[in-house]
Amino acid sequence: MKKISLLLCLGIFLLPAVNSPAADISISEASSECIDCHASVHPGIVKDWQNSRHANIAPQDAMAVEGPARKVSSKNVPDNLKGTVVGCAECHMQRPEAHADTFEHNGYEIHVVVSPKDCSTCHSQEDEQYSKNLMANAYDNLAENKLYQKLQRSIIGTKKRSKGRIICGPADEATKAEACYYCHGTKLKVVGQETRDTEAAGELEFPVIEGWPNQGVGRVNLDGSLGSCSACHTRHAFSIEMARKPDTCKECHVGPDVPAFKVYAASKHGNIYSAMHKSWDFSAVPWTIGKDFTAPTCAVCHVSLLVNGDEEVVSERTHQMNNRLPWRIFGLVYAHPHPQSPDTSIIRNKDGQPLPTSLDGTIAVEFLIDPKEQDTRRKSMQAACLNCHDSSWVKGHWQRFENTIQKTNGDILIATSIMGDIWQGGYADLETNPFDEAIEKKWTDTWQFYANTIRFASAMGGGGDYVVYANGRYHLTQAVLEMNDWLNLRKKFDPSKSKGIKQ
């Protein structure tokens, strides 16, 4: 026993320090000092950084890369900043007076978010493009929508039983922050000062931040910038490979309500991607079409910058998500084209109602992008499209898809005319909270679930099980039966209430 002790024991002092980047690469004397203590504080957040391309490059040597290759968008860079690498500090330290959170830590002043605005210094057109995106307004596009608050709280709200019925109150911060905004995003405030006993230092100051900790994509930042780069990129090695794989975007994609991760992972790119993504290479910039990979992931149809095997490009590097997709195939109540603005909470349909279409249909034509917009997308998604499938191919996958969109609809106007002769026969209530019945949830469930589901199905796989029995087509039809069913039992037994109602 005691030979393995001491074994042991040599074996901690003998094992190698973590690893630094290369000899020639210089590090900031203020991010050195925070490695030296958080090495052993937070060993893993050191070694992801360790291993990123921040930690392995210079902002100044990033520049020097011309073509497609140069990872680094902004023309200039602060001269303090350009020779050594993206540590600690060069984030951390970045625009103190600009955060609420920067606070006095070891002779620094430091902030706990750094937010895009600190990542613009050397991505100011990601950052610019990321600020067009609907992602960046997730927080305000849900919390200033009053329809969508009222949706929200039938799903996550407080409830309580009174008089027969169920009453759904405010859901709770903590409720909230880990439900619809841990992926819409947290509102972000310094609400206070506490002291932590800290095995390194001792006692030190932070600051308390109420939202915190969020990754999500509309996260309100302490310095009033909107998004996080850490929801794609992860902290802290803010891999370009990690951005590109699906299982990134599943965290918040997987359904029911948006399910693009789990069609995806059945139709055949996911079998693809599935049986092949361990010989691609996720980190080439730009990404080769057929060298590189050989099917779409998320990034390939929204993100990322595809040349072809002659170097030319197919795809422009973009962070504004939506600008190679002519339809909005989630959302309330029918797909539609894309809103205009990355603020949604300004749309309003004919009926005054937050929502990109009136509840007969009717779209919302001056908040949307016109149908000459629409096709300028449309081609720019089937760009990447045609470098795998002939003409033939790309024009009949996305006709089927948008004969889906129109029959979709059409199955929801139906479910949803159902529903509007149900309040107005005073079966249920619409003005207090058009979502918070049972049957008011069955209708919830027709557009939020089973036609998002078979739409999504249609664009990403073409078909398959999630288009008809796996929350489809199957589940969309005996939603309908059910809710055409329980009106007509209501009408027999109260006929005094369907005076008025369309038989």
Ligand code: HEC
Given for the second form:
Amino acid sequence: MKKISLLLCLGIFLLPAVNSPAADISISEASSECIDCHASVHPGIVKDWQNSRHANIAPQDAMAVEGPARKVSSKNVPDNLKGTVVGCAECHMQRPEAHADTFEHNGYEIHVVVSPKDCSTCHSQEDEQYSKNLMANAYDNLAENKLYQKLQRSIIGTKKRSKGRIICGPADEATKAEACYYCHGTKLKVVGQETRDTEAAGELEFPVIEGWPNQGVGRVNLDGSLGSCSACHTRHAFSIEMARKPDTCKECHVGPDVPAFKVYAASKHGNIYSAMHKSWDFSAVPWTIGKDFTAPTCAVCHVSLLVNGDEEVVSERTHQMNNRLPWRIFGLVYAHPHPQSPDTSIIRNKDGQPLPTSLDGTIAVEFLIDPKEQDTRRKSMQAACLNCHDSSWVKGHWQRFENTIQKTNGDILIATSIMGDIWQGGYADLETNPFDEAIEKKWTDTWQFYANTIRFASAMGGGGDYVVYANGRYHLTQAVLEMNDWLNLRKKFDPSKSKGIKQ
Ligand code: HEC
Ligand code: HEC
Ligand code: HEC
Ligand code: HEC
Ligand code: HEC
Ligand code: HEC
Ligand code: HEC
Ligand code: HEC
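For comparison with the form predicted on its own, produce the structure of the form predicted in complex with the ligand.
Every chain and every other molecule in the complex is listed next, the one we just looked at coming first.
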């Protein structure tokens, strides 16, 4: 065992240094043991880790770096973790008492699910900021909202055909985990123990974890913490390069409801990225505008620490992200000022529904940010643009974008007033589930797909195909016309029901 361990250590020494001359690389005794065995059990995992910064720099050396290049944001790191590189044990053995999945494994108390709170020991700022991001709360934001649960059921529920109707019941756990909660994150739970007969180490006991595997952004972890840092920094490379590339965000921000990647890929910025990114530097920290890259990726506008040619910081890094977002352009059902709290399950509109806007378009003001805060956030987003664009370009772009928010909200008001008449006339059932009939789906499409697509393309692409023909205004207009025809036809065939309808 000792011999293999020594050879492996030498292997690590020979890796190209990824940082300034690393002092001596020492691995803790516990981690050497994990590696001895796991190098043959999981060569993929061990190699990824060996190529990572974690395998090459000990916290005490990383903490000696001052200024924007510093990667370990915690002011204090426990002494026992400072002197060795960040190995298997330094992550999988942290805070054993906090993790419900802690188990005895070849003489060590380890847990499987390394959580943001574990990373926080060395990266406290990222963890603190991320907890204020909607993403960290994405599980509860969906699972604890009664109305969104109805939407969920209408899409992924188990279907039954009964008395001429299609009924959507609750979805099963396996479907939920690979559908909505693939992105939003599952709630993990230890539900038992199992014994596996392994080739490397004979019979071993492991916890059985419900909701696992999952890398959703709001995963509820076994220490109670929220989120999965590996949503953007996959284990065991945990690289900044990957997080800065748009493909990472594409995994979740691509569908017709949230088409950020699609509109980006079809934008001028996306075009420059795909033509030129091979010559860009995605690992440099700090990231210099113009030198390391020439057009923005998702990270540049939403997350990154940016410096100009004089090494002056023009945008601070933010894992909170919404401190650069004045609006919520994802319509629920209208676009609205950004919510104050990342926990949206607490929001109630004036009609008592758990929505940030009412069906008549009134916003739930006391839960949303005020115009002053919107202005601060607008400026922090625009701080990035102004390094590559003149102020008149940015102002012109922003005016069109905010005009699009007004116009699309106006169209959704019309679609929703038709839907209101349909409910009022008794042609569809609002109470049981406002999303599960064909005509309700058509209405849902207007705000969930078309208005969203138009706003996303306006915000992040400056217009183009996605504001018109590709799930844009063309489809929105057509859906509103069809809803209107549908209502008129019903009124004609069943006039007795249309008494309550004004027009
Ligand atoms: C003597 C060999 C051996 C040693 C030493 C060892 N492991 Fe393992 N480990 C295994 C085997 C075998 C498995 C099961 C692989 C499988 O089921 O596919 C495993 C599984 C795991 C799992 C996944 C458990 C799951 O259910 O998903 C983690 C995490 C893990 N080991 C971490 C560690 C850490 C951290 C150390 C060092 C503190 C360590 N191991 C030391 C052999 C070893
Ligand atoms: C920087 C922290 C960190 C280090 C260092 C680390 N891990 Fe992990 N490991 C994680 C995280 C995080 C996950 C789970 C991914 C997630 O959050 O979804 C994980 C998951 C695993 C799993 C289960 C993954 C699977 O696909 O079954 C195994 C096995 C494992 N680690 C073994 C190791 C071994 C062996 C080492 C050392 C070579 C190591 N880890 C080093 C953070 C770490
Ligand atoms: C014990 C301290 C420690 C823990 C725990 C830890 N890290 Fe790190 N992390 C470091 C050090 C040290 C570096 C390298 C710093 C350097 O290169 O200057 C680093 C670097 C990084 C980087 C930058 C990589 C790059 O390509 O520039 C990321 C991203 C990162 N860690 C994420 C995580 C995540 C996610 C977790 C939890 C799963 C985690 N770290 C756990 C100490 C830690
Ligand atoms: C492919 C990833 C993905 C899947 C699958 C997914 N979502 Fe989402 N969801 C997102 C993203 C991304 C956002 C944020 C959109 C934005 O703000 O631009 C979001 C936001 C939401 C919100 C707003 C929550 C709030 O209050 O902030 C609701 C509601 C929602 N999704 C419902 C669902 C339902 C229901 C399902 C399953 C039928 C689902 N999602 C499946 C990625 C996904
Ligand atoms: C594993 C899925 C997943 C990945 C990967 C992902 N996101 Fe998200 N993102 C979500 C979901 C889900 C939400 C909505 C959460 C909610 O509304 O409750 C969201 C919300 C957001 C928000 C709104 C945050 C806020 O507080 O207003 C931004 C901005 C965002 N994502 C940007 C990004 C960027 C940039 C990347 C890539 C670097 C990325 N996301 C990667 C799933 C993901
Ligand atoms: C939604 C995607 C996303 C998630 C989730 C995420 N990050 Fe990041 N992270 C990024 C992006 C993008 C960057 C690059 C920022 C930049 O360019 O300045 C980054 C950068 C970092 C860095 C800086 C590395 C360096 O080289 O200076 C660290 C450390 C880090 N993240 C840790 C974490 C930790 C810890 C978590 C979990 C609490 C986490 N991240 C969750 C997207 C994410
Ligand atoms: C040129 C800068 C820029 C780029 C590049 C960019 N975005 Fe955006 N993004 C914006 C602007 C501007 C907004 C609207 C601001 C607001 O909502 O207040 C926005 C809004 C968002 C939102 C919030 C949606 C909501 O519900 O309010 C998400 C999520 C998002 N972008 C994800 C992404 C992803 C993923 C990528 C890469 C595929 C990306 N963005 C690329 C500028 C950018
Ligand atoms: C790193 C530099 C960089 C940053 C940062 C940047 N852009 Fe750009 N942007 C460019 C370049 C280069 C072009 C291509 C100009 C051309 O077509 O010649 C461009 C094109 C555009 C276009 C396309 C106009 C058209 O009609 O095709 C819009 C709109 C735009 N940017 C808006 C923004 C906004 C808004 C921001 C900030 C949220 C921003 N940009 C941030 C470099 C940048």
